[in-house]
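For reference, the chain that follows is the form predicted alone, supplied as structure tokens.
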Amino acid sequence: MITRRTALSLPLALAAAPAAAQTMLAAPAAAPAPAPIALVMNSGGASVSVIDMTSRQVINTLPTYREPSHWALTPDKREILISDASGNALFAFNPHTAKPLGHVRIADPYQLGYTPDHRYLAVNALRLDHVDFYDATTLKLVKRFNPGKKPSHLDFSPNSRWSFHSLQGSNALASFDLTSLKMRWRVPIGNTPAGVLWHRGRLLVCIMGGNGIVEVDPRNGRILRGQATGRGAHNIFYDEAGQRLYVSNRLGGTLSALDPVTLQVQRNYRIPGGPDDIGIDPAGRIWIARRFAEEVAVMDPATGDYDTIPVGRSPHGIFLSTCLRQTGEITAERL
């Protein structure tokens, strides 16, 4: 079982221990910091690889059962949950050091992610065509939603009132109240839909078969603008100092570097083999999983130079343990 609970039990224990008791947990020396790693999920060969970033070797490949996708964190930033698909399992790790942590049986998670207020995990079931929402502490499901083909990506307002799913079989995105538990409109968005982010108060939309983003009001899901990025635009992405947005086109074999207020491109990044998702390391390193090349790409932004990492077999989704040093919500697109 994933051994959250007891994480979450923890810090409650320490408040109601006397202060000497307090003192003495508190007296070891701290250890020293692990090790900086990558963990990659990759989709087409049933592991993670975890990366020393600093050699930049595979040190480990940990077995799942079928498909791992993605990614989220826990609310107390103490376990890492790796969604596995057509597995219908979540895997936890420790995001420091990739030691395994016991999985749970769920249908079918592709794209999961904690609510900002950490009520809920939402959870997007690709090959079963449902939304799920479980409590994000018991993990026992709330409320299932069937809204259509292929639910993929997905997003949340910061006040966490709403969610946002693109369903890449139905052309559509749909969203949903949080309080009510009930949807709120379902809009034709375009061709294979995939990536979604909150950004200032909009929504912004991959559009595979458009090959560009959207941008979305998201109170009635109308459509404001447009701007053409690469062939299979398909993930989106916000740097940690909010300066880039960049968006990965996995047909193209691009990324693109857009400004966060115009949504202009700034520059290309030739990346081929499938670009999909991405971490940036603090040395500001674009970290790239290659689905079609088995490789990982490391690259520097100022030169667009890369080095490449052989991993597993259609590696997908990717984590930087180096981002836990940030503080406030940290997930896969907000890096």
Given for the second form:
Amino acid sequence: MITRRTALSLPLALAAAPAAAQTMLAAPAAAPAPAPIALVMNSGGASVSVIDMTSRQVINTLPTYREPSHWALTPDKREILISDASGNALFAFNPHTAKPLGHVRIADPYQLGYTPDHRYLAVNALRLDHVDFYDATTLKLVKRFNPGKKPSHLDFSPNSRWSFHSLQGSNALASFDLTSLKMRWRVPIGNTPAGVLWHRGRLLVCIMGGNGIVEVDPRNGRILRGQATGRGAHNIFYDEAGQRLYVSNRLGGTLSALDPVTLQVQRNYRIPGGPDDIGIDPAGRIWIARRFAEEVAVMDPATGDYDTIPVGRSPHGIFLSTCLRQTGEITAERL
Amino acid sequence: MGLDRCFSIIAGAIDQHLILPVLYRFGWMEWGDLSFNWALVCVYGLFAVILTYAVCWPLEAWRPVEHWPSRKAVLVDIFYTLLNRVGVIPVVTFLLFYQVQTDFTGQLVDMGFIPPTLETLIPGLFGHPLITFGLYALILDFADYWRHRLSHSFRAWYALHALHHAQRQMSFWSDDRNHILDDFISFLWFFAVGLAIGIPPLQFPLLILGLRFMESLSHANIRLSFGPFERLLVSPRFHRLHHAKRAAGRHSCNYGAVFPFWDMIFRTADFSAVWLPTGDAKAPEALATGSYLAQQLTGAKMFAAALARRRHT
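Okay, that's the form predicted alone, but what's the structure of the form predicted together with the partner chain?
The next block holds the full complex; its first chain is the one shown before.
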């Protein structure tokens, strides 16, 4: 196990694990680019499945402690951090090769993300009802909030002024000022809110106990409008080009494609088996974790047809290494 | 498709088509991330019952220790089994454990302490899930040995545990016949153990199922010993000595549930090659042949009386 200080900071990791770090540094210059991989967090299997995206075969299964769920890239994109909530740990991997880089002890990390200014690592501790802000470099706890029950998903304003957190057990959405580290507001938002996404100056929040998303004014938490997508709307993503939004409807067994401007549903794809998080590859295919089917579906959005790849129990978060080719900010679980 | 995967898919279907719609209907979707685990526990529980029945029933028919003119007294044990393995008790225990564990862990974390797991206490275990599981199984069996032994050592506790021993028609259904307060004490006991070493990883439910099967088998009305392996795993003969009338009460033997090592180490093992009648001669008849409610009520009264007598003395 590497230490808290070395786990997530490459310069310090160089000192602590020179061989591994040398490999990481040498790889881009000396070797061809690694084959693209997908990492799938098997929440019920205490493991991460590594899929060769070309052959669509599971090529490795990496252990975690208990319950891997979500991921975040470090600001330098050299490590992917995978949260293990009931294992109380963050696991670090090389995002190109899935080489394990160690783990650190963190209380109950569920969804997590670096603030866009790379100052904090924000962690929602769903089980323990915490929202924690850690120093992004040292991973020392800076501030802990107890804003309500079951903080689940989060996002930030692009200018790093505010963070937003759905409180699944309190049916509320909370926002924090990242300058003063104080709560700005907490508002009722709907039954069991889950995925949160900053989108064109607004917030989009999935209402898992309802049948769609709501658009929220980030200044005050006021609900501006709602859009039905499907029962159990769980998480929301946008594609690389920003041309479409996708909402996974866990109970409805569908994936809804939304127009990013009007938020109107353009198409509903039938994806049974509890669709959860998604990734989109450079060819535009959507990789969907199917929680109850123990599979990842790879869907062609043009036809809605999909192939499946068996993975571990209760696949949850999914990371595609092809997103590393993007030039923009990918520090949180956003495409 | 492997059995493990098959069960997960069945549990997923139950979750998606039965549990989640109920949670959704009543506004309880905050539990949606955990409901799959509830379904999985019930699916494995049901399979454990089916497997145990499929294996033990023919064995009991083939080589029974005792022939009973009526098996009516066994019916209540079937109810206990279904309640404990497939019914509400696993889910209630799951929820209770989750909430208590969460609250307590939250308090510790607020004080700056993250509770350990076996893998954090012994870092070399990480990445060796089978060895880790085996070590957890050993430690938990050791803890259960002492829980069980202590339940025979205190008068009030045994007043509850006597329900388990009162059955004169002991069969593979008898493993789960326990007073609900006795189950609650077990819950607290393992909660404390869980705080010390963490909760075992659940990626090997088939192994957990195997351990539960061994516990059921050890109660079966079968003339069976494990021969050269008698000192490795608790056999029906070994455990029957624990349930023998002579061993009921505060001076018993063979407390181990899965492994007999602890009895051997702490000198409570009895490997005699005898097949004795089971039951507790001092227990009220209601504990042996009463209905579920009658047994629970009688056990509670005995417990209260034992506590009162302790205060009086």
